[in-house]
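Here we start with a single chain on its own, the form predicted alone, put down as structure tokens.
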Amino acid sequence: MSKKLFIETLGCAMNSRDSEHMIAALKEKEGYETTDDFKSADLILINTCSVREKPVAKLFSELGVFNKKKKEGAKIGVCGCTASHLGEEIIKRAPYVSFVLGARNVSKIAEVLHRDKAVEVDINYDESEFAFDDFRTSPYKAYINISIGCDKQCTFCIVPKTRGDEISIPDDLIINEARKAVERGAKEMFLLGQNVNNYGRRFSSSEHEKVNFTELLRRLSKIEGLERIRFTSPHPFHMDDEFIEEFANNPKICKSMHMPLQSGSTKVLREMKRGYSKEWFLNRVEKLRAMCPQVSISTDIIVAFPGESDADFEDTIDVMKQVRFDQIFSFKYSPRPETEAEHFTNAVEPETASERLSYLQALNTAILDEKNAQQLDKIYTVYFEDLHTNGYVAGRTDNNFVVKVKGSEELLGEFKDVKITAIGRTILTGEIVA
């Protein structure tokens, strides 16, 4: 009987890829098989996020549930970003936890499993050239890390304290990983990094060829059988003309861009230490849309950052109206430990913060309703990758719209032209026309 592994992943796509690495190692080295039922698992892992307060609070709530209902003898491990910044405190607060493994120590999973109360949270540990075993949750697309860590000093962000300094993974390792994924059926790559378009700034060894992100995209696009390349998240500061031109002109690069705005106020951006202005952000959007009119643009926005005035918030609303994003991820500011902004004393009143978030989200909904209405009867090429309920199969367009059609698993991994027949805020419905 194989041992059973249950893993819950909170947070970003990088966390999802880290979970795949841990599953691969535990399958290969320890004989585990995954299960969706934590009550039957011999090992329960929570791969955590610490970017906002809510996932951290959820961690200890989930731990309590797992401990009460797990089977006798099952181990519980806490991994990821919250593990990095809380470390031993997790075991102090939840003494039934067997081990703690930080986001920069994923390769040690098979080792800490056998060390009771182990805490491995070194944010300077270098995994940039570690040969992870291969496991992917989907055979149709592949997530590939191209860098680890972050060198930015954004005053609101805890990531540099949980993932360490930024190191790029050598391009030959990335290309080899991409080739292997294509050989196993993946037609789409999703490149991951905290600031993907800062790729090449630092490698673990000076012997590695200096390659920037634009050149990496060119090299990956030469892989036969690779049809689509996506990536997240590019930093607006590093969106130079060469990068935008490659994005627009390379047919294998999907025409969706995630551009984290955070705030539309140049004053607030300066307080956040984002490195760009409102004018720069709008200039990059203007160039992007001029060269690639079909591009969809998504963003992240934080409202009520300390010191944000009504005028500052109006600047964010102004950017919203000018850009008309295709998707936003919006949140009220929450102070994170070990960040500079944690010590800012000019907090925005909670009631004002809630009002601003509601206004921003209502505006976004109105914009999306207008834009979505224009999708009716359009034809898109969709790459199908997910089975949905009630006999539907879903996939994504080149510019990242989710589309579902009536169909079966025979469509998975296939490209089909689809005419949009019904509109929803998060998903479009269509019929295959070719």
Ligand code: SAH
Contents of the next structure:
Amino acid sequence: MSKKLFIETLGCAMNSRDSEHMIAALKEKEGYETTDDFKSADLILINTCSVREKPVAKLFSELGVFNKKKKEGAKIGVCGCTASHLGEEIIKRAPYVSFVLGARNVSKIAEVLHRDKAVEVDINYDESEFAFDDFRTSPYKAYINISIGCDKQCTFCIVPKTRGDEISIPDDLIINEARKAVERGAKEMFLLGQNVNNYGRRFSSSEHEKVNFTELLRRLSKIEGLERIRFTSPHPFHMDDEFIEEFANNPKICKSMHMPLQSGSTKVLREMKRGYSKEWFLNRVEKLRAMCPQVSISTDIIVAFPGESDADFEDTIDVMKQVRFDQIFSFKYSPRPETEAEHFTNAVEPETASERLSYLQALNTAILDEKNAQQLDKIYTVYFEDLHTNGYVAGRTDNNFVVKVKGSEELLGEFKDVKITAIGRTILTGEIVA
Ligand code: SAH
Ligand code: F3S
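Show the form predicted together with the named molecule, please, because up to now only the form predicted alone has appeared in this conversation.
Entire complex below, previous chain first.
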């Protein structure tokens, strides 16, 4: 009987891809099969996120539960960003943990498994050319890493301390991986990096030809059978005209852009070291919408960054009203260890922070309700990728709206034109018209 692996993945899409890499190695090299039931697993992995404080506190309570209820002799491994930043401390606080594997060390999974109390968390470890075994959760779309780490030093962000400096993955490796995924039936690629449009800034080999993100997109879009390209996350600072023009004019690039604003106040953006102003952000949105009217735009916003005044918050609200984002991920600022902002002393009162977050989220809901109402009777091409409940199949439009229609497996991996017949906050319902 094969050994069983239970893996829980928290955080961003890069963590999801790291989990796929670990599953691949454990299947190929160690004969594991995945299970959804941790109580029957021989190995329990938690792939952690440390971007905000809450998930870290949750980790230790969860580890306690796993330890109490796990199968006799089962191992527990802690991987990902919290592993990178807490390292050995995890084993000190939870001595039953078998190993700790950092976000930039996932290629060592099959090895640490056999070294009790191993701690591998080097953030300078270079996995940019590592040939990972192949495993994909979805046959219809493929996550592909294009870089590791992040070179920005946003003052609130722990990621550069958990994933290290930025290194781009050679473009020929990326293209080969995309080709392989297409051969196996994936028509959509999702390119991943902490700052994708900084691609090409540094390769592991100094001999590597200069290729920037726009050029990488051009090269990838030549792959026959590859129909859709998505990516996350681009940085507003690096959204030059050449990039926006390629985005707008290349039919294979999906017309949905994530533009992490963080704050609408130029003063706060400066304190965050984001490298752009409110005006630059609005100018980029204007250019994007002018060139590509159908684009949907999503964003990340942090409220109550240290020193954020009422007027600063008003600037964020002003940007929201001007841009009318299609999706917002909003957070209260959470101080993180080893970041510059951790030492800022002008914290915003917790009640003010909560009020601002509620206000912003209510405004967003109102904007989305207005925007969604306009979707009725529109026709979109949907790429179906998931079986939904109650006899529905779900997929995404080019500009990233989720749509479900009545149907079954045979729709999976297919493109169909769908007319929208009902509106929901997170999902639209439709009927196939062609
Ligand atoms: N490069 C990635 C950033 C990863 S962190 C990207 O652009 O998506 C994802 C989001 O978490 C950030 O955009 C930010 O909005 C939020 N975040 C990061 N650090 C945070 C902190 N200390 N407090 C609150 N939110 C934070
Ligand atoms: Fe974090 Fe800023 Fe990089 S948000 S991941 S340091 S671009």
